[in-house]
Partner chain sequence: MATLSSSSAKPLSTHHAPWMSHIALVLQAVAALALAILILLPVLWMVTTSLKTTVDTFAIPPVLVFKPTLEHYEALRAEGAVFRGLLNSLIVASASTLLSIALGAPAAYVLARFNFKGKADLWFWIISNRFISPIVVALPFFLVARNLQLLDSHLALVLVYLTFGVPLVVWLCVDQFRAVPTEVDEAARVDGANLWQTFFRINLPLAAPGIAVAGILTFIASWNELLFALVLTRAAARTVPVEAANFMTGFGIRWGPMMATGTLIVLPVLIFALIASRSLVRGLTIGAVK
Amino acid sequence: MLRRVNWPAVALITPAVIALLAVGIYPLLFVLDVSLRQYQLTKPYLGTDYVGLQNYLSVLNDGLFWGSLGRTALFFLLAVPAEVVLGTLIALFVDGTRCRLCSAVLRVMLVLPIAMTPTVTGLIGRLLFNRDFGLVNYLLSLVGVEPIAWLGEPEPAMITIALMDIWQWTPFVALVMLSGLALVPQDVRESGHLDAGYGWHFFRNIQMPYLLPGLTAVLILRTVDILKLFDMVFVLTRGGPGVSTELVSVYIQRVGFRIFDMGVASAQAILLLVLCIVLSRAYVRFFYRQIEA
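Please output the structure of this chain alone, in the form predicted alone.
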């Protein structure tokens, strides 16, 4: 016997489905189609014929692409471990605060950096790390350190964008870890204090298991975000000096909108999507294995 169609439910869900198709599925299919074509915006006379996997082979043989991916990995190693450690320490501090008003104020303050757009974060970074009138060099001058060209030399520039990312996203990690700490039952806390005290053993055996799901989510979200990070880096350094801070998303933008080779840029974007999926699956498999253990 056929079920009756629940038309009110269909009417409610249809706008969401249309929006998903418009902003998610269709652009993905379009990029996938373009990645299989010869698509030079400045050479329309060449046409848009299918070239199969030629664009993907060009990407895999592109040393500049692998270089940008390596710089992205370095940026990840500079920023994310620091965010996880600092965010966890902040979460433990806020969770242990006895004053409810202080705890509420701290939680509100943690939201402020996250609420800023990456473009605004980049502009703030340009002011803080300016060689001539930046606040950072002024504070260093008070202890006798010569001005540093934070945005004009390769190593300081990479450190600068990492510091700005840490400043913006450490509060996000702290809030996620706070939600994990809130799941620890009170009776488990009390018995844990009796057995393990208040130090490392209490954190390792009682609190850590409740933090691992949040840590998994943080790693997935931050990995995806760093792989597509463009705004803050472009405003701060535009990928320079040279290509020292040209992360993979900045390089894809250069190929697509400065060289105008949309076919190759689309192939790079698809490969980046595949990398995100692989890394996300790896995080889930590893950390949930730790939870089960």
The other form holds:
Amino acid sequence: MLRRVNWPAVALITPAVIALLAVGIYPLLFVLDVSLRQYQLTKPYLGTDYVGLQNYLSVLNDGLFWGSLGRTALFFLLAVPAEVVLGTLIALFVDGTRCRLCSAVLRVMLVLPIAMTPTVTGLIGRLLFNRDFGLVNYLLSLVGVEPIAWLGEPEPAMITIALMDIWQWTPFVALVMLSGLALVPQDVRESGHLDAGYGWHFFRNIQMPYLLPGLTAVLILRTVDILKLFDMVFVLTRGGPGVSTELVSVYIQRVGFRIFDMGVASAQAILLLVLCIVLSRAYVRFFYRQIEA
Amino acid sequence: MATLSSSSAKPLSTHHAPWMSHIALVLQAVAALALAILILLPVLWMVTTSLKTTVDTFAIPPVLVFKPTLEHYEALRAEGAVFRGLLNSLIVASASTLLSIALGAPAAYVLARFNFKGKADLWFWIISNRFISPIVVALPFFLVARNLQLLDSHLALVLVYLTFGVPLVVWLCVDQFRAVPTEVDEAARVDGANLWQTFFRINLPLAAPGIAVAGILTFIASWNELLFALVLTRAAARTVPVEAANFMTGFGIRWGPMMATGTLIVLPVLIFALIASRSLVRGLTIGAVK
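Show the form predicted together with its partner chain, please, because up to now only the form predicted alone has appeared in this conversation.
Expanding to the full complex; the earlier chain stays at the top.
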């Protein structure tokens, strides 16, 4: 069967496709090519010959790379569960409160941290967590805690970047959960209150099924965004002290643009891309199976 | 506030005595206030620090009432770099937003209106750019831009920002065009309009508010971007987040000018975010929800 091609429609969609091929796919092919080469910008005399999978092998044997992935996982575990729990609680509060003014004002406020420039979030972190005059140490001093060198010690630095991430992204979780709660039909809500009261049972049996798709979305996006996370951490700690807060994207940036080993950095970037795809696929499979079951 | 209690919808605790529900309402208002303070405090702390003298900045306990000064903003204006950065950011973010709309809106219209083989795959491919880490794109883009002498140019940034701008516009605008009834298209066709006329003269104006929101979100994303700007610019095209990050290098942090820069960066973003607040979450969940 011959299909008639709708040329005007093709003409409308083609520019976007060409643009994304040029700025999306071409760089991917390029980075794949570079990842198979010796490519050190600071040593041009070495040339840029193909070296097979050598870059990948050196990445897989690179303790710093695995370390950066481990730190990224730790950061995820520090930030995301807190964001999910707090965000869900905030959503339940905003959805359930009888104070309509509170609900309306909070819905507006929750938008602000999400839109904040992450670079500026990092600057604010520097200010609030400053050892000598930061607000956090001052508030802690009121309850008798000695000043903490938040950005000078490995563990406190990790906690600092996690806290700033929690500040910025808990409202996002809350708003996603709120849009889930808005889908609970009014009659289900009312009969649910009769059957299950107002506490845990109502949440577990009536509201939670409507929150699961949002939870999946949040986990996918937070995973991907934490694997991407660069700006806030770069400004707040530069990965330091030492490499204690050097998350994977910060590390790849250092290898690529401060050590200028493009071959190895490209291999790391490819591995990161594969990880992103595998994880988001896994989430979708796991959670949608849960929902359908 | 307390007067709208008993009969109105969504009671949390109708089975208690009325005075108890009034107390509950007050407690809820207190909780809401605490939450609002927690959300706003970091931003307010930055803004007030930008208006404090250096002496007040280092004061312990922190001074809450002080005579505001614009000295740090004056210093930034005298030095020029941050204001040049703001201008560069404005140029790059506006251009990449307009280009993203010009490319993305027609594509979204076709995806919303036509069925063709491979449509789902094409749509998924466009959206999947959301999942690609910018460092993956930054490495090759840097090498290509270096070869083409495009480092430190607005153009390189405008082009690389399409990697998130076009998917975002497509994602948001497909919804917009789906909301325009197909009867409108059919009526236009009966009147002899071709597809382009139907799109440009009828659908585009009808979807304009939604496209504007998509534009605002693309602008925010471009304005906020640091990694590409850090890697692809040197001096002339440096955007304002890069200028802000540069305060962290060298000895002795200049807190006042740094916080003034932060304030100048987020001011337009926060205003835009409030305008587009209802679509912000939709924009951010690109690709992860139906």
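Everything quoted here is computed from the prediction, not taken from an experiment. So that the term is clear: the rigid core is the largest set of C-alpha atoms that superpose within 1.5 Å between two forms. Residue numbers count along the first chain shown, from 1.
Trainee: Does V274 count as moved between the two forms, where moved means a C-alpha shift of 2 angstroms or more after fitting the rigid core?
Mentor: No; that C-alpha moves by less than 2 Å between the two forms.
Trainee: So with the rigid core superposed, the C-alpha of A11 shifts by how many Å between the two forms?
Mentor: Its alpha carbon moves by 3.3 Å.
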